[in-house]
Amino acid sequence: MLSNIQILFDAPLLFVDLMVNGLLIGAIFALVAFGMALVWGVMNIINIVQGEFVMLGGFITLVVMNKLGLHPLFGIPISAVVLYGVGWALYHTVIFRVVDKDMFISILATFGLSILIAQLSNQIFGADVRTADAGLPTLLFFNGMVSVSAIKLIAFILALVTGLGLWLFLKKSRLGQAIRATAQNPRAARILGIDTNRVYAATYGINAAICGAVGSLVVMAWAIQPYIGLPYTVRSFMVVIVAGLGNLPGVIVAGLGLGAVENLAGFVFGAEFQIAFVFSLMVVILVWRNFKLKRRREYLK
């Protein structure tokens, strides 16, 4: 570990490379966290299925490439549309039963769904690790000391465009305004004539669609297998906790920061400890937030 830190001091451009690529990776985390923040804020549900939606988006992109013969980039809109339908169907079969219930019940329900989806994916697609070669170049800077994959750059731009599009959708469209009204006070929204059941179904579908698009990027930039869901769920959970509910710009900043820190930790501690670092960081953040809440409660007394 100390030798890796020494390398960073000896080669500052390597540090720049880790930071730049970490920020680009963080865009992926921010996109997934976007959907979780939306569902949590509107429906009061911590959606553990988040990572499995990402995984399904990746497998749909593989089907688009291998079975339909299309470029994997076409998998982004196709995965988004298919996952919107999956999210809509899951809401009307399972999720609507846990809305307005205790949050612990919704966690158990979505955790069960995540296991079911992972096992079904294992049966259908197999347990092999898969990737989709998009044939996109890697951009080199500073005599090759800093390298940026084009697909990661596309993911970064897509994250910014999606964030801006979602913000405009919530501000300007009638459905977006209905979602905001339902998030603030569901009972008052129902009295004003808003079909909250339709709003919840659309919100869950939008979340699944975002994750599906992310899955397409993940399979092109890295690889997928049926059990990759949990790390993405934990990361998005951590980003939402740090940013705070309803703070969509904060989600982007927290997601980018997590990507940079995780990439740097992967180099310093080794790739085998990268996920362990993420879980440890989440525990630290939860303890810290609990400590802050405890101090605030004492102050109120």
The other form holds:
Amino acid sequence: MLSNIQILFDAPLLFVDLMVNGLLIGAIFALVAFGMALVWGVMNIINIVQGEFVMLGGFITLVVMNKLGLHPLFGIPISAVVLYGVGWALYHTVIFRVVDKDMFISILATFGLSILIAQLSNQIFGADVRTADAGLPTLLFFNGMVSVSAIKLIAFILALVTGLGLWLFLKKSRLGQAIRATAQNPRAARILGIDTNRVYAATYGINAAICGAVGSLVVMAWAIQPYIGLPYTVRSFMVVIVAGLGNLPGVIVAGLGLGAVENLAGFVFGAEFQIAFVFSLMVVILVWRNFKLKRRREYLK
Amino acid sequence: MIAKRNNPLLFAAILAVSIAAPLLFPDYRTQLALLWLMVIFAMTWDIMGGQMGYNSFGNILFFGIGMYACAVLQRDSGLSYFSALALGVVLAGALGIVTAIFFGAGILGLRGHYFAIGSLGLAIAAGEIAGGIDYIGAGSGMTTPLFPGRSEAGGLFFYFFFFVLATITFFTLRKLYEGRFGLAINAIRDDEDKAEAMGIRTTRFKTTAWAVSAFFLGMAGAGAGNLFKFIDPLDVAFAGSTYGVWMILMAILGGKGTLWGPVIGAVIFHITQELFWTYLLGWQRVALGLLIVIIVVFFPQGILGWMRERWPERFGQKIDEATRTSGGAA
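Switch over from the form predicted on its own to the form predicted together with the partner chain, please.
Now the complete complex, all chains and molecules, led by this one.
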């Protein structure tokens, strides 16, 4: 571990490489967290299925590539559309029953869904780690010391564009306004003639669609397997907590930061401890946040 | 409540069935031992989730710690099998208490869903870390010492180990719930801030509740390591997506916040789960995921909660709207 830190000091370009790649994967986390923040803010549900949507998006891209013979980049819109349908269907079968219940019930219900979807995908697609080769080049900087594959760069740009698009959609469009109104006060929104049930279904569907698009980016730039979901869910949860609920620019910053920190930690502690690091970091962040809140409460007294 | 109506006859019947079961069905001894393990799981989860309203996804942590502690002691102490096991069980329970107090200091300050997800993170991190430590076999796991003597005797031994442990847990919890402790943790569930304002030392009660659940879970883990004969960090010791979720489901299925609910839930759940395993081989985990959703969405009150709503007078409750709506205490 200490020797790894020593290497970082000896080779600053390696540090740059880790940071750049970390920021690129951080954009992915930010996007998934964007969806989670949306669902959490609007429907008051912590959606544990988040990571499974990402995983499904990846597998749909693989199907598009292998069965339909299209370029995996076409997988991005296709998995977004398919996942919108999945999200819509899940809302109308399960989620609408827990949307007004206490939060533990919705956590447990979506946790059950996440196990169900992961196991189903394991049965259908097999447990192998898979990746889709987009056939794009790897860009090298500083004599090859810093390498960035083009697909990661595309993923980064797409993540930013999607984030911006979503923000504009929420601000400008009719449905976006309805979503924001419902988030503020569902009862008042209902009285004013907004069909909150349809708003919830659309919100959940949009979230699933974002995750689906992210999934096809993940399968091209990294890899996918049926049990990849929960770490993605936890990361997005962390990002939303760090940013604070309702702070969408904060989500992007926190997501990028998490990506960079995690990539660095993966190098320092070793890859086998990377997931452990993510989950421990989440506990630490939660406790730290709680400590901060408590101090603020004490000032109020 | 229901505890007052328990007649000695019921306990005598359960005792008779429990002692006869492993002798009548020798092929199912491991399954029956597991059944008692499930009962312990559900009861220890219910201290936190049902009685205190702190829905923990991380109780499996203590199970895994106990399992590894006992196995390491058995491997390295050089004692004979039974003395090492006895010492290991004690060590596992003690270590459970210590870890509960240690992590409780940070994580029990979290409320509601933050606690739920924080504890989930704790358990998963523990599993991943255990998978990276070479001293306890890392990702490839470690084996526990073999039971001396014939394996049928081993099955019987561990059946009674879990039966006795479950019985002790049950009566300890009954004693605790009847006294001041039970009232205090119920008060924390209903309104923690008010409970604190009334002078209840909430932090102390919360930590004690977690330590009690950790103590029994740690001892159960020590026995389970020997029953399974093999410890894998992610699938056995810190099996968050199986045992970790099942203990919650069993408590909810039976009716959380009741003494008998987790017991009933565990028995029903374990039998259902075994049927899945037998008849839906390959798809059993899919069926389990579906079962989770169905239980949580359609039966959040559990069996006892449903019965209480149906026949409130049999649970010693007056029938008026106030107790009817809060009676389920979900």
